[in-house]
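As structure tokens, one chain now follows by itself in the form predicted alone.
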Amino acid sequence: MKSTHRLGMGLLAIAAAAGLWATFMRLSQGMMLTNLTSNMAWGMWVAFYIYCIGLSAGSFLMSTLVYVFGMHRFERMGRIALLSALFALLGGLVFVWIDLGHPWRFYKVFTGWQVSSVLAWESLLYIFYIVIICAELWFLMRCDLARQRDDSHGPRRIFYSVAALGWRCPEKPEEREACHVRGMRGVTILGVIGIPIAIGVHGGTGALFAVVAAKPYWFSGLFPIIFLVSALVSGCGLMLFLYSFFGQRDEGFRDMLAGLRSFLIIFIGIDVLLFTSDLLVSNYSAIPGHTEVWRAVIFGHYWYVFWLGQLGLAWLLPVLITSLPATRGDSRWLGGAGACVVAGIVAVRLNLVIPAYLHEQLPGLADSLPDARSAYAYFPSAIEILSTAGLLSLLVLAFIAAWNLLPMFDVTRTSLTIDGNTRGEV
């Protein structure tokens, strides 16, 4: 095992130094070690940053089960949700700014502001839904820290003191319940401020592409709710995997893998539904605008994305196996479930930000203008892809090194009956 570990981080540190170079070669070099054109002006990159923030926003969704309705079944997850929506948003924005023509000049979007410009005002729901989490992340973590900061030296020490930021925990077990219980309102404000907030980082991010007027298969209003599905899809397929290998292996372990199985299968049947429709009604209409991507999408060169990725990884394979009577009960199929999701709600963003491009806003554009850089065409360039994988596996080191760092789940507090009275710390 430990073996297997070690390569598996090798691995990881590998891709993750060939993807800063990638990057850095892109930053250096600019656009033009890219397969995007005039006509395909997004790619790869836009395909993950929407991947990203969705991980986010379903992540953070996920938690609010706990802090926010009360679900308290799902409370061991809570701080892995709310770690995950945190690096998976960093993650995001990383993909946002590479893409850009001139990513040094991002801060722009704030000092240019623009009240009426969809991105000036997601770029500030950024801002605010960090602080939400960094913030709720404290809040649940901070005797911990404390406790961790007062049992370490050296290095470890100084980290867990920043972290911390001075805070010292009672020492008699009912004050620390107190301050518990005080601690946990704070995070349901949070979450309650951050509920409409995740949901303007991921509908936001949705209403990117639903305002682009040129792109019928972006133009609806539904758009911005398909996303917000799919993100509900993405962070509980990734709570699932986490837990279902990581998480504490306690009585709730098998109880609390139940419901997130339950919740998977839900989300998947919504996000099958609005897909389904969006389907129908855009080839009932007969508008070449809307069907021919949606011949590109199905039948196209790249039609494994759909049937493979999309059907089968992200829909198919994870509703089969959380539902076989075989599987649904053995921890190890479930991970394996989540991962499937994880992995193939790529296809979907794929799916939802290339096809778009591949149409012509008017026939007989593309042999007017047969130039390389006009092209109707796209397939990620070796840069595109060697950045995209570096950078990916640079977000999961960080995160292993964040989990490994950070107390991840509750161990100072003291627990209390049904009744109220203190039975000791845990």
Second form
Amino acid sequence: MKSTHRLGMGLLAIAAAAGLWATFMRLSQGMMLTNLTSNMAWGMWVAFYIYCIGLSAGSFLMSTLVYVFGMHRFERMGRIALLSALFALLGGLVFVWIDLGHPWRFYKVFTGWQVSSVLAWESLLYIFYIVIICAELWFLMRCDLARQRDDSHGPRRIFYSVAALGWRCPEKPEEREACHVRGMRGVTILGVIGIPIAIGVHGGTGALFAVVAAKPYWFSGLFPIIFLVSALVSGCGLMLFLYSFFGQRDEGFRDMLAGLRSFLIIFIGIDVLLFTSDLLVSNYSAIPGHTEVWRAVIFGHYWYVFWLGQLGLAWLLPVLITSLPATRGDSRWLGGAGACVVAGIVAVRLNLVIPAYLHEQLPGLADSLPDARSAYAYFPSAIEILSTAGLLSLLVLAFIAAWNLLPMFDVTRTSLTIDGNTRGEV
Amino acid sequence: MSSQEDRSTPESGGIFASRRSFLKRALAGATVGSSALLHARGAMATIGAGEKAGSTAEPASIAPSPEAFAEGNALERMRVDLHRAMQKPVADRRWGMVIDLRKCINCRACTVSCVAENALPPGVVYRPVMSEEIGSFPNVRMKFLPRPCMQCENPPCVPPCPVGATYKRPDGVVVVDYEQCIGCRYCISSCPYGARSFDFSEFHEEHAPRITDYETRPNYEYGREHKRVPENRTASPMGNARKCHFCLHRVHAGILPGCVTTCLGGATSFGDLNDPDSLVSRLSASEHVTRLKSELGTSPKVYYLT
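For comparison with the form predicted alone, please write out the form predicted together with its partner chain.
What follows is the entire complex, opening with the chain shown before.
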């Protein structure tokens, strides 16, 4: 087990190093290292940007089940959900950053903020969202962090001192409990504020695309909602994966997996329903701008992204695993179902972004632009693939490091309600 | 007045002119052109931020009005129109273009002159010419359609820009502030005409032993010198969204856009749509006029005569 762990970490480290090199190359040589064109303006990086934002919003919304809606059976995954929301968001921001033609001008989004731009609004929301997640994590962990600070030495002590922001936990048990209650109240308030922001973060990311009237494939009121629901699917899948393999195996373990399993099936069901509605409505009129893109998605050159990735990995396989009696009770199978979702949603995101560009804006435009940088075809370059894989590996490594450093489960009390009544001790 | 009529009037028709008067006009035109180019640098500095928000600031002085030579062909007439427009405050002008599809022969001189004028890299084409086969044998013909930026009255590319780098000037031309643009390409995705492209920091001779001077000479879009060298791939307009700007740097120097002056068939007209006496105003009022994707409500200022 230890050697497998070492091998995994080694591979992640190698991939991260390669990804950093690819990212450095891209930053120093510009966008010429991508296979994007003037007509396929957004590609793999944007797909992974919305993938990460979706994972983040989904994870955050899962955390609100505990802290806002009082579903205490999910309490054990609260911190995991918030931490993955934070790291996924940071990953998303890195992907959209390296996709900019002038990455070092990113600050202009704030200094030259435009009220009419969905992207400008999104940038603001991302900041609020990061602040809310960090504040929630701090309220949840402050006493544990303070205790770890007092118990540790050297660099770890510095880390915990910074993370605890100088917080001192009361010594007396009753004061400590009151402190915990106050902390949970803060988390609830932040969670309530965070819900519209998380919906705005990912629904708004969907709206980035949905408002583009020039792309019939995107231009639909359903699009931001599909984004949100598939975010919930991915967030739920990620929680199922993380908790199945790395969660606390206590008496609530099975109960929680069963709950996550049910949520996953419901979210996938809604996702499939919305997708089918969009598919049928878009194709009914047989207007080429709509149908050509859908045909490319389902029967085109990259048909397998839809059939194997979206339909197979993201929807069918997880539903089968979480429904069949032989597999639904096994935590490893359930973890596998979560992993399938997390991997399959990549296909969903790729299919949301890239095919929209395949339809030429005016008939004959593609033939009038013969050079490769104007083409209506795209497959990511080696640098794009390497940087994506590498940055994802780096993100996973950073998440593992944070998981190991931060008190993910080390709570003194788990199930305190807001009024201070203790519901159960772990 | 239809363009057919326009072609046959002595006012516009080069074919009725004698050789001597043609040479006289050509010489005069060349004199005015070079004089205008000498003034160009002064005028260039005024394009951009000063005219962003409804400013009525005048551009720097341009060459004297060539009205004395205006009795010649359509090009000279448009030049006179242009000079007349430039005497007005910027907000009173409304630059527009009329393209007579019956005169377009798909020579692509406009495409090439635009690439040369603006030193366009791979993937950046401001004015492609699209061709479409209509009908079937024996009743078949080719239709050619040059596609510059439509300079929409309601440009869908402007609101999505997160940094306000792209905007509609008071004279109606949609421009890109290269130093403000972060290269997110949202505007490219938002244009229903595919009229925006991205500068991938590439050179046409990327894999050749040497990139020739032709590719490294600067361009003067928006009245500023933009150097383009392979050693610095992050200098704007590299990494920026780019688009047709009706050659504002030429217009502000009293010269017609590159695609207008090089159009072999005389298919492209340019001028001030607010001036009732301008050629484009008269042509755009034709009953044969059409605009691309007018159902979107973008209200393009590029008209097509069919």
